[in-house]
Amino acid sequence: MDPTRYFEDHWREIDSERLDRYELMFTWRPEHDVLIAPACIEAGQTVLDFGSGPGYLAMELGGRVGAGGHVHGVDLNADFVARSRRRAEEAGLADRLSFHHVTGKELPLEDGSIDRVICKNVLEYVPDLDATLRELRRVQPEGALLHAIDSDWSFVVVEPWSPEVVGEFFGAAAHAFREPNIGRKLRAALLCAGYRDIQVAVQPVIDTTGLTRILLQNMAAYIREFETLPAERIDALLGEAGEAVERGEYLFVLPQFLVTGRA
């Protein structure tokens, strides 16, 4: 892959092993409720899950909007869309969930048709943040809400790694993101796109069980793609994290910026 386009292209093409890891990472859990609470999802609304991945968030949203509402999921990965459609059918929710495979910048939605937009951990990857937000603003009527949830990788903590090692590891994977520090930039970006009444909160992801080693494995794959760290260095760091899990000393912390604006 082209390293200058990797931040987007590695989502267009995902190998089966990584797809399976995302099934574990993106499964909706009750502790995730706090992440979407500011979006104020209610029965009867039409909601867009922008960058819907394997569909777990959209499924949760489908339950919240009820039979009178509708959820649109859009994603640039065809496998994600196929899995999402199958999941909706198996759950008997296909009547209120639509999944769209998008390959360009335009959304297959009418102007002013979406009450709520949720962007969960996706804006860090888009090629043009301003253009993306303008397109999202197009599909919302006045008063609708956009709610973005995203990381800021300069704040990540991984014990037993030192801050210097954390910076080394995630810096070596930076080509996987268009903007690794998107969290801190979202408020200004929403203002520039015409959103108002911007609210900002920070909610940390905290893991002591080792579940987020899946994330470290994904980062390691990004690093190996362009050999931005030696293979033996990657293996040693992942080994240290694994040993910390076995000792009960593992700690992963990543703040999620919750930024909500009104159209």
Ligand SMILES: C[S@@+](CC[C@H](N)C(=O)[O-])C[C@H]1O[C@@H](n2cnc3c(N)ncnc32)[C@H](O)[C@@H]1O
Second form
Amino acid sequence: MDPTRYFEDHWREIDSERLDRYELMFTWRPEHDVLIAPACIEAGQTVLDFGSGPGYLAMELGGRVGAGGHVHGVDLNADFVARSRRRAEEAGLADRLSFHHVTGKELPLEDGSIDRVICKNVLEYVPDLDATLRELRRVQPEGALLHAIDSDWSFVVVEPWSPEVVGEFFGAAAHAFREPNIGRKLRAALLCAGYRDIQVAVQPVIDTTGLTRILLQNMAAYIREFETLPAERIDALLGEAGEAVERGEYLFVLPQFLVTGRA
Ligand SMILES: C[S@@+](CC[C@H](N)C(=O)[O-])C[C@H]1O[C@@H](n2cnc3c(N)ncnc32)[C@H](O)[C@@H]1O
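Can you switch from the form predicted on its own and show the form predicted in complex with the named molecule instead?
Below is the entire complex, every chain and molecule, led by the chain shown above.
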């Protein structure tokens, strides 16, 4: 793959090992509730889940908007879209959930048709953040909310790694993101796209069980793609993290920036 397009291309084509990992990583969990609370989702709303992945969040939103509401999921990956449609059918929610495969920044949605936009861990990958936000603004009427949830990869803690090692590891995976420090950029970007009343909150993801080693393994796959660290170095670091889990000393902290604006 072309390293300069990898941040987007690695979502267009996902090998089966990564797909399985993503199914686990993106499963909806009750503790995610706090991440989407500022979007104020209510029954009867029409919601866009931008970058809907395997569809777990969209399914949760489908339950919240009820039979009188509708959820549109859009994603760059055709396999995710197919899986999401299947999931909605199986859950008997196909009448209130539509999934669209998109290949560029244009959304297959009418002007002013969306009450709520949620972008969860997606905007760090888009090739042109301003253009994407303007397109999202187009589909919302005055007063509607956009809620973005995103990481900022310079704020990670992985114990037992030193801050320098954390920087080395996540820096070596930076090609997987268009903007690895998206969290801090979102407020200004929303303002620029015409959103107002911007609210910013930070909610940490904290793990002491070792569950988030799957995220480290995913980063390691990005690093291996272009060998931005030697294979032995990656294995040694993942080994250290594993040993810390065994000793009960592992700690992973990743702040999520929650940025909400009014159209
Ligand atoms: C980290 S995943 C997050 C999935 C989901 N929002 C969640 O939190 O469970 C990022 C998702 O954004 C999608 N994506 C990346 N770039 C995109 C783009 N330009 N347009 C639409 N979807 C995109 C990917 O295919 C992937 O499903």
